[in-house]
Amino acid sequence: MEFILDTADLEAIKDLDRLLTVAGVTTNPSIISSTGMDPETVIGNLVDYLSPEQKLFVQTVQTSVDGILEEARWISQLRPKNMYVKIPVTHEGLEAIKQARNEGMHVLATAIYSPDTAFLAALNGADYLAPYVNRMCNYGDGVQQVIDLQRMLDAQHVPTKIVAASFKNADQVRRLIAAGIQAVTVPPAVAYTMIGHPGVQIAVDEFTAAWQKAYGRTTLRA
């Protein structure tokens, strides 16, 4: 199971990478533009920070097939391994996914709102599928639709992985992990929610107070 961060905030990435086992980072044009920095600088900082074993996902911006492929080729050469091109599943995007895979690029099909489109993108050769869970919930049960997609892939023995995206709360993440989804990409705010239960600090404070009362110190050994 891969736990991925959906952000271009380098400081948040560094902090969570210290705390958790982070498999990689996903970005998109909205995420990168929100930094207020030059996109080449943002992407370069991520390339420099992430270890070779951590995946990096960068999305194309152009919308024509030729434009998508031009940017996909540039993205693919940014790192020697674990570099993935994100391509939205428009008609042009689906065509570009086929071509990109034929050229040996690693692809994540993104902006997915239905299991049907996702499954067809998988048949086109996408390595990963990014269904927008919370946005899908605006049109029905987004979590269940992602579970249905996983069942479709399993039933047809398609090796493409789902990296569920667009989360707004930890419950959505938990339900999909419990259902066997192979990967999730979550914004830092949701990641911190998952590890920030207030009861933990209350318990630690109680342990410390009991120890100090009994032994007059806050260390295990004198």
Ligand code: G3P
The other form holds:
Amino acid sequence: MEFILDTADLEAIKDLDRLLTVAGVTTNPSIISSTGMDPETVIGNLVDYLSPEQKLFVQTVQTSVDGILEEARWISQLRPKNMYVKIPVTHEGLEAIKQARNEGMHVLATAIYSPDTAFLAALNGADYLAPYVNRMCNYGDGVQQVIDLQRMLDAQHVPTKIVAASFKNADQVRRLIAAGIQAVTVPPAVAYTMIGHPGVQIAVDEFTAAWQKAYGRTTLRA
Ligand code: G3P
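Previous: the form predicted on its own; requested now: the form predicted together with the ligand:
What follows is the whole complex; the chain from before opens it.
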């Protein structure tokens, strides 16, 4: 199971990468532009920081098939391995996904709002599918639709992995992990929520106070 960060905030990535086992980083044009920095610098910083085993996902911006493919080829050569091109599943995007896979690029089909589109992108050879869980919740039960998508892939023995995206709370993430989803990409705020239960510090403060009262110190050994 892969726990991925959906951000280009390098400080948050470094902090969470120290605390957790982070399989990679996903970005999109909104995420990169929100840094206020130029895109080459943001992408370059991510390429420099991530270990070779951590995956990096960068999205194309152009909307024509040729434009998507031109950017996909540029993205693909940024790292020798674990470099993935994110392509939105427009009609042009579906065509580009097919072509990019024929050229041997690693592809994540993104901006997915329905299991049907996702499944057909998988048949085009996409390595990953990124259903937008929280946005899908505007139209129904987004979590359940992603579970349905997983069942479709399993039933048809399609090896494409789901990396569930667009999370707004920890409950959405928990339900999909419990359902057996292979990967999630979460914004730092949701990751911090998952590890930020206030009860932990309260419990530790109780332990420390009990020890201090009994032994007059805050270390195990004198
Ligand atoms: O990768 C971005 C995707 O997760 C969308 O997130 O928050 O814009 O719905 P959001």
